[in-house]
Amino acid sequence: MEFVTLREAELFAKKKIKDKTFQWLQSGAEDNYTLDKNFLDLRKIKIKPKHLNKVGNLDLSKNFFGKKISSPVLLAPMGHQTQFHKNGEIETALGVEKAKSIAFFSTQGRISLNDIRKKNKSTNLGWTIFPFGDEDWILKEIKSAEKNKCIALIICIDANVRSWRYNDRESRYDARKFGRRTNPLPPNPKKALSYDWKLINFIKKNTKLPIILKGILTKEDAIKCIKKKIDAVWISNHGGRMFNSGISGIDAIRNFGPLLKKSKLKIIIDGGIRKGSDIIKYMCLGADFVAVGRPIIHGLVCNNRKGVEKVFEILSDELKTSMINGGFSSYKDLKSNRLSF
């Protein structure tokens, strides 16, 4: 059976793969407190509907650094995808292309950027660098992203070491041992521990690609992004997988979202998005784009590239339905005064 909701996709995926593999995918840092808080804080927010508001024909398309995409929904970078499908990121990218969105992959992925691009000639790709090597290695990754016509470069700054995730540790499952690899392992993960914000200066000097910093959760780091003239800030707690901070995406964007909007930086956010109304909440708080991770893997497990495309399709349809029934005539209507806390 083909899934018809994201909830059903998750249930079907759980039945289709080994329990240990599924636990690895679903787990958050330590006892899942931050992971759970992503969902809890989204649920707490209420949306105020306005009726007879001339909703008309909604256009969900957005412009992402010069590329028109079908909706504000993006693919978040995720590692170890070949444990879910033999072609991993290649298959995922094919689904994202059909959905007319952006596919972000990373130096922590299993399939190399060159191999992804060879099989996805026209997919909108973004490349994520985990700073697990010296500046020469980072420079090579930047040049590879440019050669492979990536739309943007993401620097992931919130995942220095493998976290303690009780669920997958207790299952004795190590994802690194499963699935094929064509992407070389980064040369020196410990190097990430020695970098500071000067790293951003180096990257800015060596590329003209838009630079996005991923993993921002505090106003202090947001201010540094503004000072460094970053092109976009990606508010993220890594799906609750890396640091059990207790800071949710909602906490973060409510804290410093207005500051970023004033500076005109683009805002991407992830964390707990499972419904069209979730997207409305984040965008009312200032997000320009939202990113999804686990639901895409659920779709991949269920039905390969078609499952990936279906996840985007469902979220777009739900977003449009929710906007119409909530009385939002355009993205300009998505303002914080339409929310109740």
Ligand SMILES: Cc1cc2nc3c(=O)[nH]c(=O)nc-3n(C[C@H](O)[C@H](O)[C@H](O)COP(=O)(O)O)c2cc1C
Given for the second form:
Amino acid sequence: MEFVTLREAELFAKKKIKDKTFQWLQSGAEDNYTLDKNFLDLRKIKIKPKHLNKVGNLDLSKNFFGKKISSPVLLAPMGHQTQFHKNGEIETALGVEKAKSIAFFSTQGRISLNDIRKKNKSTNLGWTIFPFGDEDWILKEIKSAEKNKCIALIICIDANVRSWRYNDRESRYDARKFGRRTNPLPPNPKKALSYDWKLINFIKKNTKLPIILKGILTKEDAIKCIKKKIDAVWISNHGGRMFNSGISGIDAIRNFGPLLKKSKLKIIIDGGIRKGSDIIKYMCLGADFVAVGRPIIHGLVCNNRKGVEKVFEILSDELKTSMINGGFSSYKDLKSNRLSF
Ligand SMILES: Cc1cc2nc3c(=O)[nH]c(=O)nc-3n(C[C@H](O)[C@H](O)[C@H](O)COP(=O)(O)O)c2cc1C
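Based on the form predicted alone presented above, generate the structure block for the form predicted in complex with this ligand.
Okay, now the whole complex, with that chain kicking things off.
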């Protein structure tokens, strides 16, 4: 199914897969309050255009830990992708490669990192570890990320236990029962409940890969990231899927984005990005990179790897168009004083 906008991709994907599967993809924790807040808070911000600003030489490319990528848009890690395509993560990664971005996958994924790498020899990959096992298991995952030439290691710290998503519970849908798996289940999810910030010392001691903490939402945790010399902070509420009544990425970056900038930590942010102008807003608030989740799966469902590539292409084109028409001549012009709250 060929789509021309992201909202059309969502519509086509909804028609193409089972209602319950689509709902699982879309849903948020409890009654979706935080999921909705991601969209509302982005929507509330307005951008102040400026004109006659020599916008003809816009270059969207960025450097992600030594890799040149085509735009600031990254693939957010998402588990259980074989529900949507029989090759799941492998197919998604092939689309990301064409888009010249970075593909993040996770220990919650269905296809193992070795298998993803086998079929994606030159894709820029990143590996996300949920701390669902003892230190020996975490070490094995780190070594596998290194062996598979991942660019960075993410530690996902905001998903300790399965959340209550009313829509999924009421539809009696259990994602784990659908789609194939080559990635073994993490050995002991309960371990996540016993870790504290010393875990980060352990991980840092055992790898030279850049380390990114995903799920940071408070200034207190941001300060810990600075103290622990983390390489990048991924501001995220997991697309509103894990914790309801929580704050949005917009709330968070407005609170401690400037502090992270001052400390020279890279900022990645996600949640609710569906338009080029959404990216401008997050970047004006200090984000170096933005990540996209659900729309990528819509693209995958509609048109396999080509659909994934197309989602990146549309977002880049929208970003470029919005920057040109808003009078932003380069990323340097993306500052908070161009926003109106
Ligand atoms: C179906 C689905 C599965 C996800 N699985 C993971 C995961 O395995 N690891 C992780 O760190 N985040 C996971 N996330 C969260 C995403 O990485 C990202 O934070 C979120 O989707 C961004 O919001 P968006 O969907 O509005 O773009 C998942 C999100 C969705 C929608």
